[in-house]
Every structure is written in C-alpha cells, then in structure tokens.
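This document opens with one chain alone, in structure tokens, the form predicted on its own.
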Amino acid sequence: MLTTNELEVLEKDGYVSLGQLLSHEQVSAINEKINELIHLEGKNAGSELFESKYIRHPKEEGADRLADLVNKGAIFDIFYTHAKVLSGITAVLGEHFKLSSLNYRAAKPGLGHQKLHVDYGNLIADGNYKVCNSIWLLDDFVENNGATRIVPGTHKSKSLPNEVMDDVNLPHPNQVLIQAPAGSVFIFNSHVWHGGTTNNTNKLRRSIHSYFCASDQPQQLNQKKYITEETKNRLDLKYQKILDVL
C-alpha cells in the first residue's frame, strides 16, 4: 500500500507522511467521541495507561490523556485496521507485530513539551527495530502548538539523545516538525529521537497514537486483559491477532 518513494523516506529518515486518511467529517466525530469520554472518564481518564508497568513515561500534566480506545467504541477501529498504515508498520517490525496501545494525547496551552527520546526503553535498536508508532493528526499541527519534534535518521543512530545532547529539552539542530492538515497521518519508527513541543496557542493540540511493537515484546497494555467480548465480536480474526488477543 506504500509507493516506492514512501518506503525509501521512511527507511531513510525514520518516518513518512501516509497524508490524510481521515475525511473532516471523520475527524469531528472523532472529536465529538473524545470530548464524551474525557467528560465521563474525568480524573480517571488515561488511568489504564499509567497502570501498566511497560510505560515509557510518568504521566503527564501537560496533557489531557485516554487510554485503552480499542474497547472505547467502533470508531477507533480504523487506528489499528487501516491497510495502509498497517503495510507502514510492516515495512518496520516486518510481518510478526502487534499492537501495543491505542491512545489519545493532547498538548494543553501553554504546556506538552518533552525531552527527545525514544520508545524502546532507551536502548538503541541496532537495526532490529521492536516498536513503530502512527500519529493521527485531530487538529492541524502547525509550528506554534505542540507539533511532535523528529531528528530524522537518528533510528540508525548508534547513541541515545541524552548521551550526546546536554540538554535534550532543548531543539536539536536537525529536527523538524510534523506539520500537516488535521486528518493526515504519520509513521513514525519509534527508535528514531522524537518528542512532542510547547503548545503556545490557547487550544488543544489532539492526536491519536497507534503504537506497535514486534510480537515477542510486551504491549503497552495488555490487550487480553482488557478486551471486552463486544469488541471482540465486532473484529475479524485478523484483527483479533493483531490486538494479539486470540
């Protein structure tokens, strides 16, 4: 489902717009969706994610978060079903992967900076790449509101940003900023230094991330655990393995 062109860059620079895969109608009622479960969830809204002992990160202050979208409602299932960016993840963790975690993060005004990392514990990948990520744009990520940073090639790096950085909060000379129109869509290869930026506007900057790892790591969340038999039923069984819940 990727060109030629599309594979070459994400295998050169560690990610690659799939562009936009969500129609505008799609992205309202994805919002529409969110906003009610951040009024039911309140306080408690991401606590599946903060629960897991493979998280990568505390939890965030500086971002509203939900957590566990698979068994939050039939609209989420495009983020972990869609052909094209399930050929992306292909073209990093090969055949045998799974997803890790559905989540939703958005920056708050004023806030949602984080230091350049990488998603694999802060181990270098050496080129047997365990975890790939697809950002789904809910709002256009300009350059002033929490757009995520990207040094590209640095998935081939043999150091991690914190061994040759002195202040990995600070912008690096070769990044870039994702900026596109809400809807699009990023594969990101999540060994290459990425970490999202300061939202300095006075709105949410929304996204969901689809995140996978190789099937011989743990997920993020444990999808077994958490699945309900009504997501279940609604999955063909191609699905169901990759969520890694047959």
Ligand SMILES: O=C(O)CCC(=O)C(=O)O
Given for the second form:
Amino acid sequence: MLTTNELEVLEKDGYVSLGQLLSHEQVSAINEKINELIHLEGKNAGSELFESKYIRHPKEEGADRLADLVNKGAIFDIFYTHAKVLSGITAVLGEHFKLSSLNYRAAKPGLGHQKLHVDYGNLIADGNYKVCNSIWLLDDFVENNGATRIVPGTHKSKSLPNEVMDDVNLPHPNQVLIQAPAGSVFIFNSHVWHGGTTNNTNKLRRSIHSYFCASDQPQQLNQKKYITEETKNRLDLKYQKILDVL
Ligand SMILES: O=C(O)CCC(=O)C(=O)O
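Swap state to the form predicted in complex with the named molecule from the form predicted on its own:
Okay, now the whole complex, with that chain kicking things off.
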C-alpha cells in the first residue's frame, strides 16, 4: 500500500516516487534481457506498438523501443504484478483498470526530447482519470541524461499543453525532472503534462513504462491478441484479469 503521504503527493502533484523497488541485481538482469531482445528483434524492435492505432507518439527516431514485454519473459512479470505499483494505479484509476501496454523506452545519446503532452486526447473533468503510468528506471536518471520532465499539478489543469503554450517543445517554468537511482519507480497520472528530455550523455537512458488504463478504455496493445499460452500458464487469474486476457 502507498503511505498517506505518498497518496497525498500523487493526488496533489500527479506523480510520486515509490523509491527503489528493484535491486541492483534485478536491474542488471533486466538490462541484460533487454540487450538480448534489442539484438534479436533488430529493426522490428517496438513494432507491436507502432502497429497499434492507440499509440499517441509515432515511431521516435530519438529512442529505442521494445513492446509487448508481457510475452518476452517472466522477468517482466513484476512490472504489472507488484503490489505497491498496483496500489498506486488504483489510487488514480479506481479498482477497475487493466494493463494498456508494457514497453521499453531508451533515450539515445544526443536525442530523446519530446513535447510536453498528456497520454489522453481530452481533458478529464472531476478526477475521472482514464490512464496512469509507472516508469521504472533502468539507469540513474540525472539532470542531463534525458530524465522525464513533469509539470506538477497539471493533471487538474483546465487546458492541454498545446492549448496554452506557444511551443510545447520548450521548457515549462514549473517543470521538474524525475531524478533518482536505477531501480526506482514513479507512478505518474498520465493526464499530468510530461515528456522525455534530451539525453546529453554518451550512454542510453533506459526505462520501462508499465502503462495502465481504466477498464472502459481500449488497451494500447490488445493483450488478447498477443498473449501466449506460456505467459497465461504462469499467471494467477488475478493478473490475467489485469491483462484482460480471460
Ligand atoms: O521515457 C520518458 O521519459 C517519457 C516517455 C513518454 O512520456 C512517452 O513516450 O509518452
């Protein structure tokens, strides 16, 4: 469960750090598996996501992507079964939600900048939020390596960034950068204004996005279409329900 303070921060700012939920060994093993997949999939890496009509960003030249991690190894189960993360998602979306997609995103050296955006087309009235993300840091996020920027409190804004900013690519005066060690996890309400920043180092800035939506929304990746018998067989019904593959 989230502490009262964590819940208050999430409600007020639209994001909260859950601290380091992955050990150094877990991060290393995940990064090793990611390397393997990037190598194996080559130019098809991320293709499941780019085929989806519900993706809000077209293929980004500035970032490496992998998609459908649900079906690419039991090592990725933790990203949608971790009790504390699910409790953070419940705090934003209520009891009725499902996994929308489980993807890897790494900002490449010199690249990775994104406009400030939200992950839903419309403004949400009275806190009836539809989408919520968790970002899992696979490298330390620091000031200059493409850390995610967030404008605290904007999940309650009456406007979308492109409606009120002259240029959504520019820094926002109130933006903050998520900075924390590898293994840390942040929950962020996907209606908060956010985006990737430029990675000004010579190494990748790696992360996994475990992204959820309310039950009445379409998944970014249709999990029923992609689910394998192997994945289904190792998952409790509770988690199959979260994937919406029952
Ligand atoms: O990886 C990040 O820093 C943020 C990515 C993001 O907001 C997105 O791809 O929609």
